[in-house]
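A lone chain, given as structure tokens: the form predicted alone.
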Amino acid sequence: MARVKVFKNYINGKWQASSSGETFDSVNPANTREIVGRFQQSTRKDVNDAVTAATAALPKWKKTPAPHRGEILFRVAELLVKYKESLAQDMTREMGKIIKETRGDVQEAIDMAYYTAGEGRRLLGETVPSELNNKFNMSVRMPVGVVAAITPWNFPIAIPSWKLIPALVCGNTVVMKPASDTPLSVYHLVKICEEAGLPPSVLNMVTGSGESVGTPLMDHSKIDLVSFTGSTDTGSIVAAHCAKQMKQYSLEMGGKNAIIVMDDADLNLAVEGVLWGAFGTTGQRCTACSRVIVHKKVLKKFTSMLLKRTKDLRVGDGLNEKSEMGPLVNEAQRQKVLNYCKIGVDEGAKLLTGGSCLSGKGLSKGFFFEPTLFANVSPKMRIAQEEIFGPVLSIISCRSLDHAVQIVNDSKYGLSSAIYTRDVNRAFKAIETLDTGITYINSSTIGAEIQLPFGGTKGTGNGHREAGTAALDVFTEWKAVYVDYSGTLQKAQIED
């Protein structure tokens, strides 16, 4: 057997192991037998040490000019687009997504780096007129201070370039926790920066599990903020722990996104639409399309077109360029997604293709599943209702457009929706009406682009955004100025 390569913390500018002295392995989900890496089993010591370190760099940090920090985060964004296909081709060996799946999660990270570094140049506030003569107004933005950046293993350099890079551009550091699935790509995140020229102690990165890294992290005195992204039950812990001590936190969890298909659409677009929402990552996108509503008109044709698709698609190992999807993360994934194709069925829908685990040639070795779909799904149904973050759609019959928006917001998620429809007040009632934070037309849930805000509404977020103009309002503090040059004491609101 090929010796696995041990991976260090990273804390103070210096790559060391854990207090503990304990590590842990990260598998191929595609190929368990393979062991793509092993990583420190951190404890609250390393978080502490690695806060320390992050308080201790701040204020130099803080200092630097804007545009330097944003000439650094340009020169990590060069470096990600040299490293880009051996930065894939180990996240599709850590993750398990298929090759041109990874090479766009580093893409995003590519264009996160290169759009936020010019933010360093601009960092906006406003101006103001004053209600006084001789008096000048502006609001100027400040770090918050420490972050801590929780990410998890779905998107393992995209998300958490969504938080490292604007958190630095505004003159905050950081301690980052990567999933323990996906450490690696994160580990090479951290070395780029290195590379590109980042002071050291500005970033922190310390590997283990939530209990032992996680909960510390988000406890610590000296943590400023909190950005997490994850589940939404892990997210209303993450949410207590940070009201407790009164500190900042951005959340961005859970959904149950749909795509509407009205009877006027473009059934074949519809289809790969709903094919890629659906699949797409293997269903473990917090976009990931679950539901799909379907005017009644089209429901037969729409749903025999989209089933033949489904049993069409490649199901393998994501380094394969062949593979259209790859396995699940791991087994404990696995069997929450039989477990719910098993509740589906108890509940009365009709599966019309999948269900299973795989294991047939090639993928015995895997957390491979097959790709499922459900019709007569009721919107009540659990399978309609829950997360579920697996290769699994539930096809829904509507009535009407009022009907189809009323299914998709009877959810507590409110996170990404679409419609197909060659109607454009159509089109523009459901952008009216559908709550939820990201809204496609005639495209799938999932795709977003960084230069606009990311997030949604009742359970899948806080109200924060990510991505954007909207992630500076995450990493900074808004100050008011008030510059009055008369010469004597003016009093606002106060008649003399």
Ligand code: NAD
Second form
Amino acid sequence: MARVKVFKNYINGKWQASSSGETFDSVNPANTREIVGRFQQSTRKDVNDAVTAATAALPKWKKTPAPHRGEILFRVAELLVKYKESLAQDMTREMGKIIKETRGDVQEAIDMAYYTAGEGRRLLGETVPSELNNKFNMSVRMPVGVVAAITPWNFPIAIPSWKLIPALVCGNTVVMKPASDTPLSVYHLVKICEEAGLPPSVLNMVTGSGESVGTPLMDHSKIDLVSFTGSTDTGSIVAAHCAKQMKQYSLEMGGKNAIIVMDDADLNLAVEGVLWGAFGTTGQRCTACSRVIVHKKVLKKFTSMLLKRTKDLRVGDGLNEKSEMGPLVNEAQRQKVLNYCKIGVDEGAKLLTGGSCLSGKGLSKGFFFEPTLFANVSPKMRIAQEEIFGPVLSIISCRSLDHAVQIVNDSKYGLSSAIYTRDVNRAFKAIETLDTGITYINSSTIGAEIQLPFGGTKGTGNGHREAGTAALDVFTEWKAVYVDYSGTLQKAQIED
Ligand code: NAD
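In place of the form predicted alone, the structure of the form predicted in complex with the ligand is requested.
Once more the chain from above appears, this time first in line as the rest of the complex follows.
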């Protein structure tokens, strides 16, 4: 058996073993016999060391001119480009999604790094007129301080980069805690930052479980902001902890996204969009399409077209360029998906295809699952309400656009939505009435670009957005500045 490589924490500019002396293995979900790497099972002490280092590095980093911070991030972008293919290959090995998608995941980090590096020369504030003579009013952005970045496994480089890069350009220092299924990709990202010349301690990384690392990290008194992406259940724990300590937090959480297919839609286009939204990343995207709401006039035709394409999907190891869908990330996730398929059948939905684990040739050592379609789903069923996070799609019938919008909005989540229609009036009505943070017209629920705000309403978030210039509002505090050059005491709002 090949020797397993051991990866260390990054604390105070040094690669260090955990004080626990313990490690955990990350395995390839397409072939569990392959151990991708051995990582540190870290402790409260490791977290404390990392936060202490990040706190000590803050004053100097904050004083580093933002354009210089941006220059380092340009180098990060260049290195991500240089290593893109090997990063993608390792990412497929550690979390399973197909190689085309892991290349896209790295590309998202590249886009984020180029875009955000430029913010080093903007970080725009406002100048506004004063109500008094000889007085100048402006607002400037200040870093928040030491940021804890807690991330999930489904976008192993993209999501960490969405937090790390804006945090750094704004002058914050960072402690990263990657998901235990995908620490390798974050290790690579940290290595790249080191190679790009990021000063020691500005970025620290501690691996380990949510309980042993995530909790002490978010609870640490020197952490000023927790930037979290993960499930709504964990997010609400993060919120409760942070609220108690009056510290800032931004939450990006679950989704139950839907695509509406109207009777005037281009059905071929809609089928491709639904397929990509439902089965891309094996359904493990926060923006995955897990409900398709189809106008009753085209329901039969659309369902038969979609069923055919679903049955034809090639499931396999993501490193095989021919695979169209990889495995689920781990056995727990596979059991969860299997259980939801049972729930769907018990609730009276009609299983059109799928619903089982796959163990055929080349699949028996991985967490593979059949692409699954349910018909006759009613909007209140659990499979239509709860986040499954797997390749399971529910088909729901609707009578009209208003009815479809009502079904989409009847959800505790509000991340992404889409509508296929050729009618511009319907498209704009959908934009106006769908209660989600993202709406696509004639496109799938997935495929966000980094220059626009990303996030959702209701149980998906807490009002913040990642990416675009919106990210700057998470990672900076506003300061309003009034400069009175009158030489007299001028009183705003007070009449003489
Ligand atoms: P998760 O909530 O289980 O874990 C997310 C991170 O939180 C991991 O690093 C985990 O170790 C850590 N964690 C777990 N318990 C913790 C605790 N008590 N205290 C502190 N940290 C803790 O989520 P996951 O399974 O890794 O990811 C899947 C979920 O993420 C899905 O619900 C998906 O919708 C969501 N997600 C949301 C977005 C978004 O932008 N809205 C993007 C991707 C994924």
